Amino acid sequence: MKIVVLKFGGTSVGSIDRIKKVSKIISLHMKSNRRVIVVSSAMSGVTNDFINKTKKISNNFNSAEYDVLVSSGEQISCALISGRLNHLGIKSRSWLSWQVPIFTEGDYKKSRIINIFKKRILNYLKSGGVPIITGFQGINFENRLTTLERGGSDASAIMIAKFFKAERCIIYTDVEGVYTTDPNLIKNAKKIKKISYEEMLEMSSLGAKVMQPASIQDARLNRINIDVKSSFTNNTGTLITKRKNISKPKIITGISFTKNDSKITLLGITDKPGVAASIFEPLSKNFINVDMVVQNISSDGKETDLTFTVKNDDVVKTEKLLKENQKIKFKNIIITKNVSKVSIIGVGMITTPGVTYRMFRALAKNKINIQVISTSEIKISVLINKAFVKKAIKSLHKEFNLSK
């Protein structure tokens, strides 16, 4: 049995009119000789609304109940899609994760799919039905609902494609594919025809919301090709695939940016072994993700300054933990909320010298000050004032000829 997995994101199912449109797309796929499995996200805005409600109930909302609540948006959209397909005379029903079942492991809010029982869905496909499966949710071995982190319907689609050995996995979204940078911010961003898993993983981890980072890890591990395209137009999208399938990699493939970072600097901390570990241990125990880190060279060998970034949502907790930490001493703490990380990504930079210089020169020409730098084999990230993000991206886009 040849199978295609179609995943629809929040905006694609964001209204009754949109649900009618995606039902039409599904019915067109049924004309091919493949069986169709649909995965849907919640209607746009619904998941955010649930999360806001948890914050109003408690600043320490129980994680298991959080998953029960925030995964419920997917139940609504799946029922609406099935209902519309039934209206069109197509056999279809919704499948919640526990009905499949889709098993996950790991903590609530950020579980990962480890197994999907195929029998019921296969029987349903054989009977000519179109299953509409809830994205983003699963169950754990304690028989409780779990969710797969924000944007997790992408991971649901990819793991369903893996377990059902689908021929194609199409991610339908509100843009025509993966672009050189966010097309909603930079008008001359260009659609990328093919991108490697490695570059896509960096792009999404560094802020490109179009694909969830964990989903790309799943795709890379399982060698699942992903088509990303629009549910609004019929144009060709982007293929996310292995590096070997890409003939001429560019030096820079894309530019990503973050919107909600904060910079924390500890001034005058004692410069001795173990200090950094003492600073970061309580943060890690409290699930605070520390990103860019720089430590200044100590001029007198006694004291130094340490700078790092965390998400805005974690700033208050981080400050409290640092101030309460008996194991460390520092003279002052400076918190800057309005910073952004801008990153250039490309496998081509491994073999091309001078990329770092070109990036810094382009930013300097635009009088953009770099606050922190971090690099890996295929990316360079800089932390800058948030007010200059658009200017920075435009200048880098031009420097590396990304609109061509």
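Predicted model, so just to flag it, every value in this text is computed and none were measured. Definition used throughout: the rigid core is the maximal C-alpha set that superposes within 1.5 Å between two forms. Residue numbers count along the first chain shown, from 1. First, how it differs from the form predicted on its own.
With the core held fixed, the Cα of T54 is displaced between these two forms by 2 Å or more.
After superposing the rigid core, the C-alpha of A64 moves by 2 Å or more between these two forms. Superposition on the rigid core between these two forms places the CA atom of E281 less than 2 Å from its counterpart.
The structure above corresponds to the form predicted together with aspartic acid (ASP); please give the structure of the form predicted on its own next.
Partners and other molecules have been left off, which leaves just the chain.
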């Protein structure tokens, strides 16, 4: 049985007219001699509205009840899609996570799918039906509803594609694919035809909002090809696939950036073995994500300065934890807001010398100062003043000919 998984994001099902459009897309896939499984997000804005309600009810809303509440948005959209398909003469029904069932493990709000019971869905497919499955949710072994991280409907679709051995997994969203950078910022940004899992993972984790990083990682581990397309046009999208399927990788595939970073510098830390672990342990326990770590040791080796970045929302808590940390001693703490991380990503830089020089030269020509540098095999990130982000991206986009 040939199966295709179609996932529709919140903007794609954001209104009755859009649900009617989505239903037409599903009906067209029905004509391709493939069985169709649909995964839907909640209608745009619905989940955020539920989250705001929990904040008005309690400062410490119960996590299990939080998952029950926020997962109900997908139930609404799936019922509406199914209702429209039946109106069009296509056999369909909605499936909630517990009806499949989809099993998860982990904490509420951030569970992961570990198993999907296939028999009921397969029987329904064989009968000619189109199952509309709620994304973003599952059930744990206590028979309680759980949700995945925000954006988790992508993860639902990818794991369903894995368990049902689907030929394709198509993510329908409000953009036509993955672009070399944000087309809202750079008008000549170009749509990427093919991108590797590794590049997409870097781009999503470094600021690109097309897909959740955990979903890309799931696709990479399970070797599931993903098509990212717009539900509003008929244009081709972007294929996310393994490196071997990309015959001529570019030196640089894309540029990502962040908007909400802050730089924290600890000056005059008494240097000793384990001091970095002592600094970051309480941050980790409080779920504060640390990025772009740079350490400078004094000439006598007795003191060190440590710089790292966190999200703006975590600055106050981070400062408090550092000042209360009895395991470390430092002379001063400097917090710099209004900084942004700009990153170039591409598997081609592995075999191409001079990429770092070209990046730094392009920024220098535009009088953009680099505050922190971080690298990996396929990306180079720099921290700069937030005011220069657009100028930096424009210069790098031109330097690496990403518009061609």
